[in-house]
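There is one chain below, alone, in structure tokens, taken in the form predicted on its own.
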Amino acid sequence: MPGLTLRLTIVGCGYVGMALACELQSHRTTTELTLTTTSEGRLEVLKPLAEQVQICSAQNPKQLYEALSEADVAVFCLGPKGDRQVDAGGYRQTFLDSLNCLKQLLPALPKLGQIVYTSSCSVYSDAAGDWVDETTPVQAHDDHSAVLLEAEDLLQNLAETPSKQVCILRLAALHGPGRDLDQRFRGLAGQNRAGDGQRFTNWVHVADAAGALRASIEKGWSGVVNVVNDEPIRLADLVDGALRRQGLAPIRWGGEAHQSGCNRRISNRRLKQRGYQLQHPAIVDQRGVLDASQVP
């Protein structure tokens, strides 16, 4: 209702953690903020940006119940630590267990009434290039995505409880700053890739991860929303396009690509629908060049 004051609380700031964040405190009016972090050294940086900071680990009950015990909404915006690509059991404990704790503190919880959860598009299997929406039946194509899989399951399982709203957002690839795509594939410049880089990719820049966000917290989203630019781009043209920018040597391609990765464009028409207009639909803009948006 209008003034009065939303009590919100993101689990994990993180790239999109911190991103919301930041676009909550450049929009907000009558939000009160708390954030969470699992390390020390960011506090100092996320006060700025909040009413209240505070060290919480998802997995512990007491302090995942001190997080969230006057909030009216809960952003978990989860991830592993690090940079550094983690196993299926990594993935079991930062989203499962984080959730099953959720699950477990709800009937203390009488005053939150919406969770929103990042997942990611990577639920979807292989298409052989085809579109695919929410619609689309999901299956697990490798451990990590079984466990994302299984995560989404537990939160729409709590949407059955009328008191508790659950909207899920697939986010895909993410751009943007500090995650800068030239930089990302320079390395690869010269090198001989097994198959023909056609398999299309799906991307969206931080800022429309965190709009999105937002939109689906002020307007009380539920569901299950993907979060993707509107235009998958092929993966050779991706990465050429980003070695030719930076005069590098074009990416060899050939043979027969033992794993490939999943080829499937991923439609945001649901995300369209309501009501989201996208801040940077395509990676590359309309001269052929990278969104320049993206550089830190």
Ligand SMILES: NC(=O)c1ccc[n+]([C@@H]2O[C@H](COP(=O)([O-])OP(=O)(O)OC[C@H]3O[C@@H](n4cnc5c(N)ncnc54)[C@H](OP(=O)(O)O)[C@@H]3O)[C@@H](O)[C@H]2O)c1
Given for the second form:
Amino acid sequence: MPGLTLRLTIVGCGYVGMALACELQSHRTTTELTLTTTSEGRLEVLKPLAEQVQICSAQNPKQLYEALSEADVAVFCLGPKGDRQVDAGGYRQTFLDSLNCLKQLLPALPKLGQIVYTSSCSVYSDAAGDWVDETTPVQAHDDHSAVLLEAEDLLQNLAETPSKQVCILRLAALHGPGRDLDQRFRGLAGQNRAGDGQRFTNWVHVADAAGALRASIEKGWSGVVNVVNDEPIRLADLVDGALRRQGLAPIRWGGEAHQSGCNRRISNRRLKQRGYQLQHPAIVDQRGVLDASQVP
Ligand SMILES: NC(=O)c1ccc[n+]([C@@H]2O[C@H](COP(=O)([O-])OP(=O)(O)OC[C@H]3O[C@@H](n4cnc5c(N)ncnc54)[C@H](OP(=O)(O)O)[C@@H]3O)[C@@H](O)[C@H]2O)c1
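Taking the form predicted on its own as the starting point, write out the structure of the form predicted in complex with the named molecule.
What follows is the entire complex, opening with the chain shown before.
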């Protein structure tokens, strides 16, 4: 609506949260933006992107209230801190403790009309290579997915609160500047890997994650929407392609796969039905070359 300023808080400004902040800034939306960080050291990085930057751990009721008290929309782009893979307990702390804190605060946040949350396509279990979409029943297939599903359930129950919209975006694995796949796969050159590498992997460019987030806010989406590109790619095609391009030895696939990972192709039909046009429909172009925006 022209003239009306939307007050928006992004809780958790890592790779996705910062990409959304940049997206909003570059589209000159009439948004008054507040960003949060748990770390004093990141205040200076975030300041140019928003009207306010606040220290906030989402598990701290006082800090979360201060970050959200004036907000019309809250976007949660949380992820466990640090570079290392955390166990399910770390996931629980990051996602569930934070969303439980939000739940407790909701009665004191009457202005908050929409909550957007970045979940993950890793909630989908194995489908033997078949397509899955938002209507496919999901059940936990490991401890991490159990936490992610519990977080989604918690949020979906909040949607029953009158005048609060809840939108859950299930992001596929992210690629884009700073997440260079050639670099990521380099260490696998010439290694033996169990299985045949034929399972599908599902990706989305960070620009499309940010674009879909902006659309969800501007169009007031609710419900669950997958944010994934058009072309699931087999693991071997992706990794061996990246190694070949760098002149490195391919992986030697073979033997029984003990932990082959979930094999499913994730549909983006709903994302498109809602009018979103992907900027990066595939992770490789027609020549089989990794998306140029991979180059940092
Ligand atoms: N990355 C992927 O490939 C991927 C794939 C699928 C889904 N997703 C979804 O997208 C989310 C965001 O991903 P990302 O790549 O942007 O993660 P990220 O770069 O790790 O950023 C997450 C941010 O959350 C903040 N944070 C952590 N604990 C917090 C807390 N207790 N309270 C408030 N903020 C906290 C941290 O900010 P400070 O360090 O500044 O405090 C961190 O920068 C993921 O968690 C997942 O749900 C991501």
